[in-house]
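To begin, one chain is listed below as C-alpha cells, in the form predicted on its own.
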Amino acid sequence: MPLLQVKNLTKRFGGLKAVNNVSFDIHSDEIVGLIGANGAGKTTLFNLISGILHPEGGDITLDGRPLNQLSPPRRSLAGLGRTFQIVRPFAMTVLENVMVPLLARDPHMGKAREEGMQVLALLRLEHLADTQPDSLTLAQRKRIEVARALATRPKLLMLDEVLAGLNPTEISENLPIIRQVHEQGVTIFIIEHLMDALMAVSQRVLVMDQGAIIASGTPQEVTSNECVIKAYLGEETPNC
C-alpha cells in the first residue's frame, strides 16, 4: 500500500480549477519531487494535503488511514510534517523552536530537549541550539523550519520550497542535508523551483499545469517529456 494516496483531488477558487482530479501515490522510503510553473496549482495541493483547505472532491489517505476530516493538527500527529515558504520560528531559542512539537507529543522536558539537540544534529544546527532566529541567515531559518517539522516525527515530510532565495553555495549545502533526513527513514515529498537542485535530489517527479498532474517519472523521463516542454518554454509539440 503506498504512504500517501491522492485520489481525485479537486480544489476551485471561484471559476478557477486550481487543483483539478489530481490523484498520485507516494511509497515508503521515496523522495517525489513535485514542479510546475507559478500558479500551476502545487502548493494550494500541499496546502489540501496538510488540512489547511479543504477539498471540493477527492480523497487523501496516509498510511492507509483517511485524512479529509481531521484538521491539520491531527494530520500531523498522523504523520504529516510540513513546512512554509516563508518561515516564522517563534521568538525563542532555536532549540525552543524545535521542542515545541516534540512538548506537544510528550510533556517530559527532558525528553524533548534531548531529542531536539538530535533533530538539530541531523540538519547540522546544533552549535546554535541556544540563539534566537532573528540573529540567523535565511538558509539557517529556513533549516529551524524543517526542524521543527521533523520533531513532529513525521512518516511524510513535506518541503514547499526550502531551497528558495539561497545562493548556489547555501543550496548545495542543504541538498545533502535533504538526502540525510531521507536516510534517516522519513520518506519526503518537495516542492521546488529550482529544478536542477530538485532533479538532483528527486527519485520521481510529478509536473503541474493548470492544476492538473502532466507528467511522472523519473527526471529523466520527466525532462524530455513533451508535454512539459510545453508547460515550461511554450514550445509547440505534437502530443499535448
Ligand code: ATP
Contents of the next structure:
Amino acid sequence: MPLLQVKNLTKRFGGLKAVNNVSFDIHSDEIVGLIGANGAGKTTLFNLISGILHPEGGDITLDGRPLNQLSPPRRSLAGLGRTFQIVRPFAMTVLENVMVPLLARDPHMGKAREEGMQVLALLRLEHLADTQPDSLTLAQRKRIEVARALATRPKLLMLDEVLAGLNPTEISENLPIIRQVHEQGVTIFIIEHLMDALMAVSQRVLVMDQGAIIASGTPQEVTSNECVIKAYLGEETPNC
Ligand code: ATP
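One more: the block was the form predicted on its own; return the form predicted together with the named molecule.
What follows is the whole complex; the chain from before opens it.
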C-alpha cells in the first residue's frame, strides 16, 4: 500500500483550477520531487495535503487513513510533516524551537531536550542549540525549519523549497542532510525550482503544469519528456 495516496484532487480559486484532478501515490522510503513553473500549483497541492486548504473534490490518505476530515494538527499527528517557503522560527533558541513540537506531544522536558538535540545533530545544528535564529544565515534557518518539521516525527516529510535562496556551497551541504533524513526512514516529498539539486536528490519526479500532473518518472525520464520540456522550459517541441 502506498504511504500517500492522492486521488482526483481539485482546488479552484475563483475561475482558476490551481489543482486540477490530480492523482498520484508516494511509497514508503521514496524521495519524490515536485517541479513545475511558477504558479503551476505545487504549493497549493502541499497546502491541500497538509490541510491548510480544503479541496472541492478528491481524497487524500496517509498509510491507508483518510485525511480529508482531519485538521492540520491531526494530520501532523497522523504522520505528516511539512516546511514552509517563508521561514519563521520562533524568537527563542534553536533548541527551544525544536522542542516546541516535541513538548506538544509529551510534556517531559528532559526527554524533549534529548530528542531535540538528536534532531539538531541530524541537521548539523547542534553547535547552534543555544543561539537565537535571527543571528543565523538563511541556510541555517531553513535547516531549523526542517528540524522543527522532523521533530513532529513524520512518516512523510514535505519540503517546500528548502534550498531556495541558498548559495551553491550551502546547497551542496544541504543535499546530503536531506539524504540522511531519508536514511532515517522518513519518506520525502520535495518541491524545488533548482532542477540540478532536485534531480540529484530525487528517485522519482512529478511534474506539474497548470494544476495538472503532466509527467512522473525518474529524473532522466522526465527531463527527456517532450511535454515537460515544453511546459517547464518553455521550449517548442513537435509532439507536445
Ligand atoms: P511557485 O513555484 O511560484 O511557488 P506554485 O507552483 O507553488 O508556484 P501555487 O502557489 O500553488 O503555485 O499557485 C497556483 C495558482 O493558484 C497560481 O495561479 C496562484 O496565483 C493561485 N493561487 C494560489 N493561492 C491562491 C489563493 N490563496 N487565492 C487565489 N489564488 C491563489
